[in-house]
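Only one chain is given next, in structure tokens, and it is the form predicted alone.
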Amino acid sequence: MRAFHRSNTRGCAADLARTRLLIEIPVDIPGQPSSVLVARGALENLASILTMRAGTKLPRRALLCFDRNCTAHAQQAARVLRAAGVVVTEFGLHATEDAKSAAVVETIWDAALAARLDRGDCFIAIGGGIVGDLVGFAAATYLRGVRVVQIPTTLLSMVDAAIGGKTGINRTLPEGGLGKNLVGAFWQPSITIVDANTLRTLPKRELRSGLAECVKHGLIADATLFHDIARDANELVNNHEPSIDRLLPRAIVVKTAIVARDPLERGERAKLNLGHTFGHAIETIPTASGKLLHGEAVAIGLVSAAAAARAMQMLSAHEETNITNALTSCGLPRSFQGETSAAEVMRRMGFDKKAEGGSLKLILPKGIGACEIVENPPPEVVLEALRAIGIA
């Protein structure tokens, strides 16, 4: 990791000379280069970093979205631009799942026409994965494609949610219930900068949510990172910054690389979705909806596919204790607690985006740092994965 580090870091201006932990990760994909800067401090110098990696000047204008709970965060970007010239209007969101609509979107776009913002300004989304989705979208859409730049506040979305330029809005379902991300594109970011300054912020139950993500990019891919994240898990649900530092470009790497060779999910990048095709249903559950946060429906669903491969004898019993123990050491849950059946989650799981040609893709952990796409798994092998979190 540290050669890596010292390959693939830029140097920056002298105005940048006050923030820590200054790596930048390339997200190499060809004709749409796109990069991850880690630094802390990094919000104080937004207009200098876009200069310097989002293009040869500042744009003229920018819509800055923002969830409300990250107001100051907002305030103090918008300060930065306007001191260096740019006209920003400011947008404010609800973050829900409620508000990743088409409706919201529609206001986005009013709010961009109303700014006059052409195809040589920009859109700034600062929140959690949401507000990214949100406002990705919107971008990818407006004027049929302009620049965007992510800037993540939460664990999660720093992690995962503001890397690799997937967005998107949920749809109702047939027979009803919420479907996630049915409705998106993909749309990379012209820069993701990452402050972790903004986690001072973050509520603890939020960051919890993100160590999820980072459990999940360590069994994708990183036996090491998996078992340093349950080794420090105290120190990272406290937001031990020596620790978050340590973790975030480590587990960043991992989602970077991979969008690099799968920028449009048509393989590799499908892995990213370990726990998810399980998580996405029963977060929309809606005994559930509401009151579980993603990372902590990812949880619940990296249980459950831990417990299909070891059904499918891709995973041994340790191995598979191992998992829930990380994530219990992580203050996530591991078991669903709501009303439903087996039957009501198979049936979400069927609208899932990885599902094809009318049969369910899973993604398995196959040991600790491996996974693999398993197609059409045997129907007990999902009922005992469902039984695993409480689900008959």
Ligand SMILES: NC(=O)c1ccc[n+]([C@@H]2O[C@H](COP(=O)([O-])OP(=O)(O)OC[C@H]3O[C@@H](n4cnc5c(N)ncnc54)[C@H](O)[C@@H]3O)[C@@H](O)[C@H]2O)c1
Contents of the next structure:
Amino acid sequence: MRAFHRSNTRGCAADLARTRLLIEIPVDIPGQPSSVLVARGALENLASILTMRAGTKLPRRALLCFDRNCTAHAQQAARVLRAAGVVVTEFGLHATEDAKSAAVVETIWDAALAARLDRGDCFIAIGGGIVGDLVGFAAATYLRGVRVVQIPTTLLSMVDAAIGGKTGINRTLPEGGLGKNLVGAFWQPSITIVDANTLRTLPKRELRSGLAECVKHGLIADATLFHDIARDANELVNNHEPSIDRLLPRAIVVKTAIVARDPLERGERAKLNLGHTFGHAIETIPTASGKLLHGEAVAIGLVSAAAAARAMQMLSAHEETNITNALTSCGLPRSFQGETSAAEVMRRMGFDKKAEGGSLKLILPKGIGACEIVENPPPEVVLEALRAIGIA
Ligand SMILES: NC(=O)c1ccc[n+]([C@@H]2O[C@H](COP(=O)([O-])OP(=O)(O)OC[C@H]3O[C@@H](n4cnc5c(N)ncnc54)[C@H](O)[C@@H]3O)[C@@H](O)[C@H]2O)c1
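Given the form predicted alone, corresponding form predicted together with this ligand:
Every component of the complex follows; first up is the chain already shown.
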């Protein structure tokens, strides 16, 4: 991490000095350097930030695509950019999984064409992971690729989805049902700007959902982060800003470090899917109380992964309990409350991207703060993992 220090324009530097918690985390991908800027109040200074970044510079035109639930944040960004002379076209989106579709990508391309965006211009995504994935994919493909600035507005997208350049849309599977993120591209944002003030409007349930990915990051690579989240859970679920400010850079750095080492997910990056093989399989099954949020499904997936790791003697009973308790303290579900069967979930797991060539890969915690990719775990381990979340 480094302090933000470029100061080629005095006015811009003064603007930036007014932002709180200014931390820049580089994403050192050879040939595609990017960074994550963590700064409360960044939206008020968006034009200065873009001007001062070598990788971004102020565009002439911008297509500002935003989640309609983030209209106030988007309008603030649009106002600041227009004041700096950028021609801004606003494009509101409804952030549902259904919107992560080819049809919506086409509407974004067409809006960019109508606004006459050329390759020197840029897309800006303001919203959670849905808008980020969708707009990132539209940017990756428009004119064979234009710059995209990611401005995540959910905790989940701040620490995960808006970093690392995975973009994409969903497709319907041949046998029916939603195939998540099956079409996409790796397209690094020129910068990801994290302004935690945007979390003030985020529903609490969504904030808790994001905490699941933070717990995941602690489990993968930072035991202290994991234990600190468990300790501060009460503050975090209530969006206590100093606690969130301490959490953000530490959770982000786990992702940026892994992405820099393995940008195209040829190996280590798969560890970020901890909890997701089980999580994706149950995410689209209706529950007793409706639908699970992505982070809630990941939380249940983490409980499953912990049970599988325990069955494979990679985790002690005490560590397994610590994981479950940390998730519970964050107000996250620890079991699946709905109608399904182990056979159904295992069938769905077979469609997960990690099932390559008929083999199943699980990412399992090895103690707290490390994890391993386990190929073809024994079926009884998978059954045990499902039993742990109430699926028999
Ligand atoms: N690309 C990646 O690496 C990656 C990683 C993890 C998840 N994802 C994807 O991210 C998506 C989930 O992202 P998410 O959890 O951020 O959800 P999301 O984008 O669905 O946003 C969650 C909800 O919060 C609302 N919202 C967002 N920000 C708000 C704010 N500041 N104030 C008020 N409301 C706000 C949205 O309208 C939506 O209703 C999934 O599609 C998942 O596949 C991608």
